[in-house]
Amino acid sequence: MRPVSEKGAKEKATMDAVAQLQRQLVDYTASLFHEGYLDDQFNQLRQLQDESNPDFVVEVVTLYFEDSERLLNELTKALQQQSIDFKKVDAQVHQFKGSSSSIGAQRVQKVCIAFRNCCEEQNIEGCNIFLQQVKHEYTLVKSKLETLFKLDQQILAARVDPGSHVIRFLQA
């Protein structure tokens, strides 16, 4: 039996580390679905990513984050007005619900549905409660997705050579 070279041992250790990171990524992603943070729309978004656009999901989700921050600021300002334009607030919540749905942010989308009901009823107290809830759910899903993307980046960074057979999870 031939002794394992130092290079071979390092490669095996790297492959083991990558396999462990991949298991963490799979488990973490499964927990996001199980806990209702994400729905199947996120999987559909991932299927649109390919070798020609390997950062598609990160780019789309980053745009979602930017748009969401703007919408949440606008909603906060709109609900602080002396005279609230509930149709405008409803339109903004509808837009937020749609963009959340498009990336699979299920819990944010569900809170937006209840928020819209309060807009229809012109219930200022309910709108303010749901604004806080939607901010909370958005903050949670943003943090969860950022962690997911960091795990994916760690897997890419751990690869020894570009020709290795480690496949980016988000492309799978």
Given for the second form:
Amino acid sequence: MRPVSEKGAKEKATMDAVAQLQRQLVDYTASLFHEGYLDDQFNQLRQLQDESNPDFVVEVVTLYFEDSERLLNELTKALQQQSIDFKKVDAQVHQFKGSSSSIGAQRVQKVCIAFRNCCEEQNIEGCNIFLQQVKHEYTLVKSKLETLFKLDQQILAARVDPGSHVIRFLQA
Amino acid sequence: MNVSEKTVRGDGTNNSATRNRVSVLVVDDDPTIRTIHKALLSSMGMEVEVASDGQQAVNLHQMGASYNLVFMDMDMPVMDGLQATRKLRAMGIKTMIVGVTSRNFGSDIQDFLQAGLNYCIVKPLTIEKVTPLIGEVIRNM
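Can I have the other form now, the form predicted in complex with its partner chain, not the form predicted alone?
Full assembly next; the chain just shown is listed first.
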């Protein structure tokens, strides 16, 4: 049996590391769907990502984060007013529900639905409770998606080996 | 963002419908949704422009733009989807206008349809929802 060269051993170690990261990514992604953080709409986004648009999912989700933070600030201010404009609050929650649904943020979307019921009932206490809940769910899904993107980046980084023979091998 | 991503700043003669590519206007105030819908429709081979409210959609048409298909969100600031649809029809625009909403109430959707829509669908757009609409547009081109 031929001895394994040092170069060969290094290649194998890199491939093993990438394979492990890929398994981690698959398992982590599956858990996000299983736990209800994401729904099939997220898969639709992934299908729109290709060579001509390689960062599409990250770009769209980043847009969602920016817009969500603006909306949550506006909601917080709106519910702090002496005289609450429930129609305005409802419109903002409706918008947040729509954008959350568009990226597949299922749990956020569900809380928004309940939040809107409180707006319709002009229930201040309920609205404040759901504001906290929607902030909590948003923070959770944001953190989960950031972890997902980090895993993706780690896989890309592991593939880009200064010895480009590793890339050729993985592309084969 | 207040300005249509395809400029309303003076170029009124933007892309007209061509025989080969279906031109679409996506009207939605949510930047995430505009981006997703634009990417989806572009991936299906369409030429896509966006506007961030009903007023911009009306302005584009007033400046001479024409499209094969308009996807119109219902709830938007400045001018909502119902008002924009009514205005476009009053201007004589015969383009297929499809309402896009996340609302559940039948009465809201009925009002939107009565404003002059051809169809109304629930957000978000998907290939399955869009394909039959494109088929109808192409048959009528």
